[in-house]
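Below you'll find only one chain, the form predicted alone, shown as C-alpha cells.
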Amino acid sequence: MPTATDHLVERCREVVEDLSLGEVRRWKQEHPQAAAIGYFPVYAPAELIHAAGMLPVGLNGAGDRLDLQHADARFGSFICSIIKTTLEMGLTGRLAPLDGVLFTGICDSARNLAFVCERNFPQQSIEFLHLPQNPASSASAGFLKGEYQRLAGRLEQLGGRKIDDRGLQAAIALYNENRALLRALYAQRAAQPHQMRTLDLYLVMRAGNFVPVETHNAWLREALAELASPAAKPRDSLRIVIEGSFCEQPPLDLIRLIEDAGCYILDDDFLLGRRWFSEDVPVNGDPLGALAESYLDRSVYSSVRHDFRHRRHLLLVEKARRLGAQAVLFLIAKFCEPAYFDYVLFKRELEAAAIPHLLLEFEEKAFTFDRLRTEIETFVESLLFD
C-alpha cells in the first residue's frame, strides 16, 4: 500500500516536472498584487525576497523535458544545458509568471545569461547580485551587506512593500527552519540510507523551489516523520558521496539509476543553495549583517565560492571519512568549468587518502544512460566484490 511519503513524493514530482510553473501561477492568483522572483542557482538570499512579500522561485533548468528550439541561437555550442534550457523556458513563455529574475556570478555562462535575459525579456526585472570573492578581507562583510541593501531597495521598488527588520527576521527564522529540516533529513538518510531513496528526498527538496517556505516546511516535517518509521531492509550497496552537481541538476532517471546500480548515496551537493548555511543564521537586530556574516563564515564549501581559509578538496576527504563512504562519485555537468577545475584538486587528495572515485559526465537534457549504467555497475562490483 502507498504510504504517506509515497503520496508526498508523487505530489512533489508533479510540482517539479511542471514546466509551466503551475504552483507559481496558483500562488499569484491567490496573491494578485504580489510578485514572484526567480533566482538562478547556486545561492540567492531568498529571505530578502520573502520579506518583500514576494515568492522566491528557484530555477534549475528544464531537465530532459524541453527540446531546444530557440536558445541555441543566443549561445555558443560549448555551454552547459541549464543555461540553454532556462533561456528556452523564457523564450517559450514558461517563465511568464515571474516578475523578475535574480542572478549571481557563479560562472561566466551564468553571468552572460543575466544580460541575455535582460535583452530578451524587457518586461521582467533582471537583477545581478555581486558576491564577495575574498571572504578573508575585512571589507567583504560590509560590501555584501551593501549589496543586500541595494537588492532590498530594488525589491521594494518592484513590489511596493518596505522590507523592515522585523519582516526580515521572521523570514530568516522560516528559512533557518527549512535548512534545519533538510539537514535532519540528510543526517537520517546518511545514517539509514535504506530508509529513504535519494530520488525521493531530492524531489521533496526541489519542490521547495516553487512553493512558499511555510508550505515546504510542512512537507519536510511530514517527510521527516515518515522517515523515522523503519520500513525497508538494508541491502548490499556501495556507500558513496556525490560531488559536482551543485548547479546543473542530473536528470531524475540518472539519480534513480545510481541507486539501482548498487549505491547508497550518503551525501550529495544537489540543490546546494537550499542548504547553503551549515548552521542557523542569527536572528538579531541587524538581519542584513547576519546574512552577510553567515555567507562569509557559515557557508558550505562549493566550487563556485572560493574560500582560501577552508580548502574544498580537504573538506571533501573529511566528509567522506566522517560518513564512512567507500567511494566518491563525481557527477559533473558537461562543460561545467568550475566543477572540472576543482576535480583536479579533488582527485589528487582522494588518491592520497586512498579513497576510490569515479568521474561521470551528464547533461540535464539527456534521456539515455546505458553507458553510465555500465560504468557505475562495473565500479560498484570492483569495490564490493574485490
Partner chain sequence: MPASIPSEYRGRMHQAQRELMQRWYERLEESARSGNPPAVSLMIAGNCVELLEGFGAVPLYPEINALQLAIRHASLAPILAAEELGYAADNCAYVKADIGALLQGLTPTGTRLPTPALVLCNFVGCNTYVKWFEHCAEFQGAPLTLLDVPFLRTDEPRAEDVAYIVRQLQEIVAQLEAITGRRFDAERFREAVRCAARVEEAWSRIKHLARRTPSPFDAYFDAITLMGPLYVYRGRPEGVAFFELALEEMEAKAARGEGLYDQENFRIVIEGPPPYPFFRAFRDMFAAWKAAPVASTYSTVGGLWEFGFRHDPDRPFESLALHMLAHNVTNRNYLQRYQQIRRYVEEWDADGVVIHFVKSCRLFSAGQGDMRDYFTRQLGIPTLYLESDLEDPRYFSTAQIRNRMDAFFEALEHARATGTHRRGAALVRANGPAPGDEPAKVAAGPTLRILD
The other form holds:
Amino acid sequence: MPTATDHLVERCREVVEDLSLGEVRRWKQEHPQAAAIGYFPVYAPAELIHAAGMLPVGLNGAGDRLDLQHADARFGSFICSIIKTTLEMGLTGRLAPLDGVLFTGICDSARNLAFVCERNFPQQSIEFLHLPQNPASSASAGFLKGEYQRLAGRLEQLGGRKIDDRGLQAAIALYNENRALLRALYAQRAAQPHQMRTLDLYLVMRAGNFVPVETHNAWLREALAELASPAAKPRDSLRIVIEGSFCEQPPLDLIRLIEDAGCYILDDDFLLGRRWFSEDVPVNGDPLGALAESYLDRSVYSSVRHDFRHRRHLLLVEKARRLGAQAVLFLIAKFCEPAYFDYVLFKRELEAAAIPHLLLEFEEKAFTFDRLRTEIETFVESLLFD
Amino acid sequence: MLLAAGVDVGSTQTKAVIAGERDGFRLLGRALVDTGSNVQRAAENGFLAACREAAVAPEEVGYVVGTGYGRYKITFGHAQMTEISCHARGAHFLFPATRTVIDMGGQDAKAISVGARGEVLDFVMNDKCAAGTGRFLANAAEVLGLGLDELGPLSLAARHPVKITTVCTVFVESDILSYLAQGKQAEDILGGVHLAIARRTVSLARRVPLEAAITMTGGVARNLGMVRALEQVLETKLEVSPGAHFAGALGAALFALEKMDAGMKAGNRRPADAILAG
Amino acid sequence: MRSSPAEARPSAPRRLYAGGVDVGSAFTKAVILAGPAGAAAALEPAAAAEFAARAQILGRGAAKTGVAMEKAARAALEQACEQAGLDDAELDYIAATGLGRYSIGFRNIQITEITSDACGAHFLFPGARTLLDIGSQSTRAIGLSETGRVHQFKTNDKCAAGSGSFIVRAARYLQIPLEAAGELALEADQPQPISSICAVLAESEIINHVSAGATVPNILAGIYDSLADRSALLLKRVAAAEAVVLVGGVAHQRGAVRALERRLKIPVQVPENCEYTGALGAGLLGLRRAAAAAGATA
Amino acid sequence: MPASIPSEYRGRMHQAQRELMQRWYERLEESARSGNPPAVSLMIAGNCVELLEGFGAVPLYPEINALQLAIRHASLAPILAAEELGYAADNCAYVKADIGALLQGLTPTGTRLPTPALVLCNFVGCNTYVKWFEHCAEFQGAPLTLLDVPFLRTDEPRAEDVAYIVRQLQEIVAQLEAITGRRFDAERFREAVRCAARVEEAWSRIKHLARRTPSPFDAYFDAITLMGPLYVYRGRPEGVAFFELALEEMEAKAARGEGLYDQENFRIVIEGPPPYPFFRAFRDMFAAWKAAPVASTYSTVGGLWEFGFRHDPDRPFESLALHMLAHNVTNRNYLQRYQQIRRYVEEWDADGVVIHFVKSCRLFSAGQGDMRDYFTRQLGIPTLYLESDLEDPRYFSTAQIRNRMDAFFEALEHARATGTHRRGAALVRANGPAPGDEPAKVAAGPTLRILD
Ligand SMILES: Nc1ncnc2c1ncn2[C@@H]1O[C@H](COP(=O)(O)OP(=O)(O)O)[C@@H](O)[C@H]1O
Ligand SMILES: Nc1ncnc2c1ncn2[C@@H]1O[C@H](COP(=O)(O)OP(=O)(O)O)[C@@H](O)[C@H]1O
Ligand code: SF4
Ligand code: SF4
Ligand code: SF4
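We have the form predicted alone; now please give the form predicted together with its partner chain.
Shown next: the complete complex, the earlier chain at its head.
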C-alpha cells in the first residue's frame, strides 16, 4: 500500500517528468494575466520574479525523456547536454508557457545559448543578468543591486506588478523558508542517510522548480515530517559527498543507482541554485541590497561563481571532513568545462588530505549506466573490502 | 557519340557509370564491385565492368571523373570531384525537385542542401566515427546471420523496436546479442537498430535546411527499412531511386560529360530511373 | 546453488573450493581454486585474505560468451572443474565478474571486473602496482595498493578503438589468423601509422596501406602502436608506473606487448594465462568470503 | 610571436614583426632575471595593455605562449602532461598546453618567462579564462585579481557598467602600486592610450584595404601575424611605428593592384580561430582555391576597431572600460557576432563564410550550428563548416577538412558556371529575407560609434 511519502514523491515525480510544463500551464490558466519566467541554472533571484507576481520556473534540462532532433544541429559536438535539451524544448514548443527566460553567464556555452534562444524564440523575452565575479571590489554590491533593479524594471515591462520593498521582503521571507526547509532535509539525510532515499529528496526538491514557492514550502514541510523511514536498517555503504552536478542534472536512474551500488550520499550539489544562500537573506532594510550582499558574501561556493577570496578546493575538503565522508564522488556532466577545471584543484587538495575520490562523467540524456555502475561498485569494493 | 564515365570509389563498394551524349543524355552501362583492399584495382575493375556492360571499349571513353574517398587513386581519371558535389548532381538528375540529399554510404553519412540547378548550397557529414553508417547495419546483419538485403524487409516487421544504447558500430554487436539473450525478436532488434541510425542521421542532417524534396542516395538507400525509418523520424517522404546507389557515380559522369564540353542541354534530361533500375 | 557441501563429504577439515567466473563480452572464463588445507573455522577478513593468498589453482575453463551468458558460465565452469577433478557441487563459493556478472543465477556474489583483475594480478605478481586489462570491448587501467586494493582506475568509453575487437577486425581484414597477429607484428621494420581514432574507419587506412604496398607486419605494428597510444593515455591518468602488468586476451599478442613497452618505456609483465586474471581474482575473493563464512557452514 | 608563421607575402613588416616579438621575449627574460620590468599576466580578449604602461610593466600573455607552442608543433606533450594532472580531454587545450608547459618548465622560444607580479584576469567574455588564470596563479604562486567586465547584454553599453569597470581599474592601480612599489604614472598611461588610438587607426585602415578587389591583405592568416604587436605594443611608440609601416606597405600593394594570389578567385569571411598546429596546411588549402580571407572575427578578439572605435586619451579610463565592454568580439553577444559577420559579407564583398568550429573554445563554437543556420537558411549565404582544434593536433584531419573545402569551392565554382553566383551586398540582398522576416535583434545594426 502506498504511504503518504510515496504519494508525495510520486506527485513530485510527475511534476518533474512533465516535459510540457503542465504545472506551469495550469498556473497560468489560474492566473490569466500573470507571466511565467524561466531561469537557466545555476542561480537566479527568483524572489524578484515572485515579487512581480510572476511564476519563476527553474529550467534544469529534460533528462533522458527528450529525443534530440534539432538542438544537436545548433550546438554541435563537445557541448554539454543541458544546453541542447533546453534548446530542444524550446524548438519543440515545450517552453511556450514561459513569457521570458532569464540567463546568467555561468559558462561560455550557456551565454551563447541565451542569444541563440533570443534568435529562435522571438515571442519570448530573453534576459541576461550579469552576476559580478569580483566580490572583492567595493563596487560589486552596488553594481549587482543596479543589475537587480534593471531586471525588476524589465519584469515590470513584461507585465509584472510594480516591485516594492514590502512585496520583495515578503518574497524573500518565503524563499528563506524554502531554503531553511531544504537545509533541514539535507541535515536529516546527512545524519541518517539510510533512512532517506536521495532520489525521493531530489524529486521533492526539484518539483519546486515548477510550482509557486508557497506550494513548495507545504510539500517540503510534509517531506520533513515523512520522507525519512526510521525503520530502515543501515547497510554497509560508503559515505560520500557528491560534487560537480551543480548545473546539468544527472538522470534520475543514475541518482538511484549511486545508492544501489553501495553509497550513502551525505551531501550533493544537485540543483544548487535552490540552496544558494548559506543563511537567511535579511528581510529588514533594503531588500535589493540584501539580495545583492547575500549573493556576494553569504552564498555557497560553486564552480560557476568566481570568488578568489575563498578557495573552493579548501571548502570541499572542509565539507567532506565536517560530514565525516569517506570519499568524494565527482559527478560531472560531460563537456562541463567549469566542473572539469575545478576537478584539477579539487583532486590535488583531496589527495593531500588523503580523501579518496572517484570521477564519473554523465550526460543527462543517457539512459544506460552499465559502465558507471561498474565504476561505482569497484570504487565501493575498493574501499569497503580492503 | 561522346562517351564519359563516372567512377565512385567508395570505402565499401566501387560504382561506375558510362554515359553518352546523343540526342540527350544516355546511360549506357553501370557496374558495382567491392572496393576491397586494392583501391586502384577496384576502380579499374569497376570501370572496365561498366564498359563491358555498355559494350564500349575503354579507349572510347573520352573523359573520366573520379569521386568517392578513393578518387585520388584513380590513375586513369581525368579529373576528381568530391562525392558531395557528385551526389548532389546525381540526385538532382534523378529527381530535379531535389533540395536536400541524404547520402548514406558504408562509412559515412552526409546531408547536402542543393539549389534549383543541383548546385551544392551547404552540407554536413559524419566521418569521424562509423556509428550510424552502413557499416553499423552490415555489422548488425552479420551478428544476426542475415544478408544485407534481408535487413530492411525484416526491420519493417518490427512491432516493438528495442532501444539501442550504443552508437559504436563494433559494439552494437553486444547490444544485439544481449537482446537476443532476452528473447527479443530479430525484427524488433532490427527495428531498433534502424531507428537508432535514423535518429542519428537526422540529427546530423538537420544542420542543413532539410527542405523538400529530400532524396536519399548511397548504398543504404537500397535498404527499404532504413528509408522508412528515416521517413518516420523526418515525418516526410523521401525520394529514392532504384539506382540511388549509383548517384555519386552518375553525378561524376554528368560532370565528365560537361567537362568534355559537350554542353548538356537542360531540356534533354530524362529520368534515368528506368535505365538505372536495369 | 551451493547449500551445504560439508554434508556431502563428512571427512571433517576439508579444503575450501571456490570458483571464479568472468563473463566477458567475447569469452567467459572460469578458474577453480582450492584454499590451503586445514581451514575450518570462520576467519577474520585479514586472515581470510592471507588464507586466500595461499590458494592453489586447480583448473581453468573457457567458453564463448554468446547470447546465453549463464550457459556459457556453466560450460566454462564445468570445463574448469573437470580439469580440477572436482564435481561442481563441491564448490563452496562462486564469484561472478565481468560484464555478465549479474546474469549468473548460481553466483554467490558479483564483483566488478576491475576489483577482480586487481586481486588476480596481485596474486600473480604481488609487487604489481599498475595493471592494464585489454579485453575485447574495453580497456582498463588500474592502480593497485600494496595489498592489491584498487585505488585508481580508468576505463575507456564505448568506443572500440584501442580494444581487442579492433585487432580481431584488423586481422580479419588482413586475412591472417588472430593468433598470428602478435608474432607477425614483431617482424615490422617500418610501422605504418594509423591516424583515425575510430576502429572501423581505421580499416580504410589499413586498406590504403595495403594498396600502397606496406607489409602486413608493418601495418600490424602501426595498429599496435595506436592501441598502445590509447592505452598509455588511460594509464597515465591512473598512475606514474614503473612497470605494468598486462592482462586480458590481448596480452597474448606479443606485438601489443612490445608496442606498449616502447610507448611507455617501462617493462610490461604478462601472466601466463593472461585472460584468466579476472576469473582468478573473482575466485580468490570468493575464497576469502568462503573462508570468512566457513564456520557457519561447517 | 608568429615569428615562424609562414607568410605568402614577405615585406619589411614581417622582419619588423619578428624583431618586435623577439624584443618582447627579451624583456620578459629580463623581468624573469631581475624583476624589472615587472610582468603582469593579461588575457588577450579585450585587453587593457595600456594600463600596464602606466607602471612600465610588461604584459605576459599565456595565450601567445600556447599558440606559439602549437605553431611549433610542440603543443601535444604539454597537453598530455596537463591531462595527467587531471585536466579532461575536453578542457580547452590552450589552457592545457600553457599549464603543461608551465609545469614542465617549457617555453616556446626557450627563453625564460617571469613569474608575474600579478595575475590580472581581465574577464572579458571567456569564462574558461578565469579558470585558466586561477590555475596559473595557483601553480605559479602569484597574486591573483579579477577585473569583472560585465557581458554586453544590452544593445548599448550602460553607464553603470562603465562606472563599475572604471572603479575596478582604479582599485587595480592601487593594488599594482602596492605590489610593484611603483607609482602609477598617469601621463604615461595617457600617452599609451594616445599611441593605442594611432595603432588602431592604422590597423583599421589595413583591414579596410581588404575591401578592395583583389584584396592586398589576408585578413585571417596575416592578421594573426600582426596580432602579436597589436597586443604587446599597442600602447607604445614601437607599436605605432610598426603599424604605420605595415599600412604603408599594404597601401603600396593595393596601389599596384596586387592581391594575395596571381588571381583572386573567391573572397571569404572566416569565423573562429585557426588550427595552429596545422596553420600552414590550413592556409594552403585556401590558397589552392585562390580564396582570399577578406575579414575574420578571430582578428577582433583583442579589439574590434574596423567599425570605428578608438581609445580616447581625453578619457583614458572610460575608453579602456568601453573597449573591454563593447569593442571586442569576445564580450559582445552571439547575435552581435552574426551581425558583424554579415557586415563583413556585405561591406567586404565576400562570396561566403567559413565557420571553423574549434573543439577547445566554447566561447567561439557553442552555437555555431545556429550561426550556420542563420547564414545559410535565413540569408542564403554559402557557408562552410569545418571542425578541428586550435591547439590540440589530435583533432585535425587533413583529408576530411580538404574534402569539405573542395566540395564548398566546387559548389561556388559551379554556381559561377551556371550564372547563379552572387557576392557581398548582392548576395545578402538577393537571398536575404524580406524586411520584417528577421527577428529585429539580428537585423538591428550594432552600435559601435560610441566615442566619435
Ligand atoms: N543490397 C543491399 N541491401 C541493403 N543495403 C545494402 C545493399 N548493398 C549495399 N548496402 C549498404 O550500402 C553500404 C555501402 O554503401 P556505399 O554507398 O556503396 O558506400 P561507400 O561509397 O562508402 O562504399 C553498405 O555498407 C550496406 O550497408
Ligand atoms: N588466442 C588468442 N590470440 C591472440 N589474441 C587473442 C586470443 N584470444 C583472445 N585474444 C584477444 O583478446 C580479446 C578478448 O579478450 P578478453 O579479455 O577475453 O575479453 P572479454 O573479457 O571482453 O571477453 C580478443 O578481442 C582478442 O583481441
Ligand atoms: S553543465 Fe556546465 S557547461 Fe553545461 S551549461 Fe551548465 S555550467 Fe555550462
Ligand atoms: S565508437 Fe565505434 S564507430 Fe565510433 S569511433 Fe569508436 S570505434 Fe569507431
Ligand atoms: S575557451 Fe577560447 S577564448 Fe577561452 S581561453 Fe580557450 S581558446 Fe581562449
